[in-house]
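This document starts with one chain, in the form predicted alone, laid out as structure tokens.
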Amino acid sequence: MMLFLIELWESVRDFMNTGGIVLYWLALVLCIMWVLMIERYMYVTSAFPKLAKEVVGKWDAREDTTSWYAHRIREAWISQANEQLNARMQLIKTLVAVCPLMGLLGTVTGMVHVFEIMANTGTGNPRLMASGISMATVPTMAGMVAALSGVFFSSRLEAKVKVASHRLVDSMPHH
């Protein structure tokens, strides 16, 4: 088991070294994005139903649910619940959009590296140029893969948030 973990760590380290410093920044963005998405998923599936039940209970306990004042209270409670439900969703979408851009930044830095090699050694050493080209393409691929994983999960999460919000609205009848 330990040998497997060491080999896995060396593979990851080699991959990170191949892509350059941009891959470390991309890994940081990816970690933050997934931590936020997991936190939102846990909130939507475990904490929000308790909050929604509490809000519906308060609404059901009211004697007045038909006056203009009662409707404003209902809207305020729904708005507060939706605010908590949608917290950090925009940040998650932004991080998903940032991943391919960071990959493109890696492409640019890799191409700069290739041009520096060509300026210093000429075009006669293909091995050195290959390492620069690899440094240019690996972050692009990693950025795209990171963004794809984020797009899939964040869209599912957004759908869950909308369903939870609509359920709360539907469970607080007004006349």
Given for the second form:
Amino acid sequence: MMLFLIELWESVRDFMNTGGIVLYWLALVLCIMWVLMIERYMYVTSAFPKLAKEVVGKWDAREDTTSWYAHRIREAWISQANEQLNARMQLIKTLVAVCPLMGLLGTVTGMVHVFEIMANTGTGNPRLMASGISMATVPTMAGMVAALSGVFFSSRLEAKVKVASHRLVDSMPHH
Amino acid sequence: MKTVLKSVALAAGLMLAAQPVMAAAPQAKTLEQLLQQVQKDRLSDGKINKEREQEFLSERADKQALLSKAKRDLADEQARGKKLEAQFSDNEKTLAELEEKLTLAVGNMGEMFGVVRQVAGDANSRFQTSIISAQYPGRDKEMSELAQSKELPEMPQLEDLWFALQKEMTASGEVVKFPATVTTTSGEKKQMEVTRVGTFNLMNDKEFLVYNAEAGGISELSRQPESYITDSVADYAKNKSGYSALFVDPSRGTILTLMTQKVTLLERYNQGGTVGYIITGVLGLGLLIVLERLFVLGGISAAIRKQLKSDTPSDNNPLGRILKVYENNRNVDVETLELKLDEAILKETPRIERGVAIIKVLAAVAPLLGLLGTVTGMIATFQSITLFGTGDPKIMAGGISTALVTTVLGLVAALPLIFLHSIVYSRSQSLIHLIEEQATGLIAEHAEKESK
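Moving from the form predicted alone, what structure would you give for the form predicted in complex with the partner chain?
After this comes the whole thing, all chains and molecules, with the earlier chain placed first.
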């Protein structure tokens, strides 16, 4: 088990080395993205229903639900609940969008590396250039994979948030 | 020509010799006298002939004896000749044998000589580049003499070679300090203590040094490697006992020399040119706006939070101003109140949303500027191609890396701006939601509480 973990770590480190420093930034972004997504998922599934129940309970306890005041109050509560629900969703979306850009950044820095080697040693040694080229291509791939993993789950999350919000609105009828 | 001259001289000589004979013969005056003279001559000639004949006859016996002696001598000589011939062939055989032996012996020696020359040549080239030569100069000269000499090496020379090789081996395992003259980057020569780590590195108390094989001296690097590498040298020099980590160049100075060609971050940034500076300006502007926004929005949300806790509406925050509208229009009907509130809210929102869109525009513009830089860089590259052709990739590579640097700069500027935009945007949105959707709700709650 330990050996397996060590081997896994080795292969991860090798991968990081071929991709250069950009991969570490990408890993950081990916990490933050996933932490935020998991946090949102947990909030939507466990914490938000409690809040919704509380709000609905407060609404149901009201006698007046049809006056202008009641409408405004309802809107304000829904808005507050939505505020809680949508917190950091924008950041998650941004992080997903940023992943391929970071991959691109890695590509370009890799290409700079390649051309620098070319400027120093000429085109004689393709082996020297290969390290730069792998530095250029690996981050692109990593960025794509990171973005794809994020895109799917973040869109799922967004749908979930929307559904939860609609459900809250629906469960506060004017009676 | 010579022969012609000779024959002419000979003829002249004969003529000179013949004349006195003709002159000596007395001139006959009459036929009778001539007859008598002929007769007289014939008589004297016959006498002379007889004398000669006698002489020959007497000598004949002698000649016979001489002949037989000569024949004996010949036989003797022939016998001796045969004997010598046999001896000669014998000698020839031994000669061939000896020669064979000689070639064998010389062959072994020649092989050894070749090996010595080769080893000395190898050692020479190794010593020339080895940094150990910085400590013991002049070793390569002896080796090159040995490698190029045409004579068989003497015993002391062979021992020298062996000793030199072993010295190199021992020295390659040492970490030693020795005084040496070092050429500084400004060109002056300085005496200082130099530390040598095996055959790998030379360094003084804080920097790496390189051994220049051609100039045969130690010199400072024109540019030291990164500070965390150079710091290990200083740490090592300070360490008095025990062990200390040290960066060592396993390529014996090649990597260190290559590192001097490495472009620093600042140089690379400057490669971006005008477009690079513009992108930096865009980033700076964006960051300034973000800072200003964060500060203002933070202030507003702090004031609003304060307002939520107090009952008296204050003028220093949007929510307070909206609440004030309600306070001032307590007695109007609901529709008018809603219109007035909408008006007040509409007045507040631009102040909160201001600048957020600009950040987004700047974040979008930065990569585009990078692209612009790339294209101008490519134009420069193609210009250099039209001028110098595609022969030298180094010329092109310089332009291309310049072109790519702007792309990097554009992305590096865009990434933080995108992040910060999303943060500022979500902050402003939450504030907008608060005053648009929740402010009226608060007023309604307030009104309900009062009416009770």
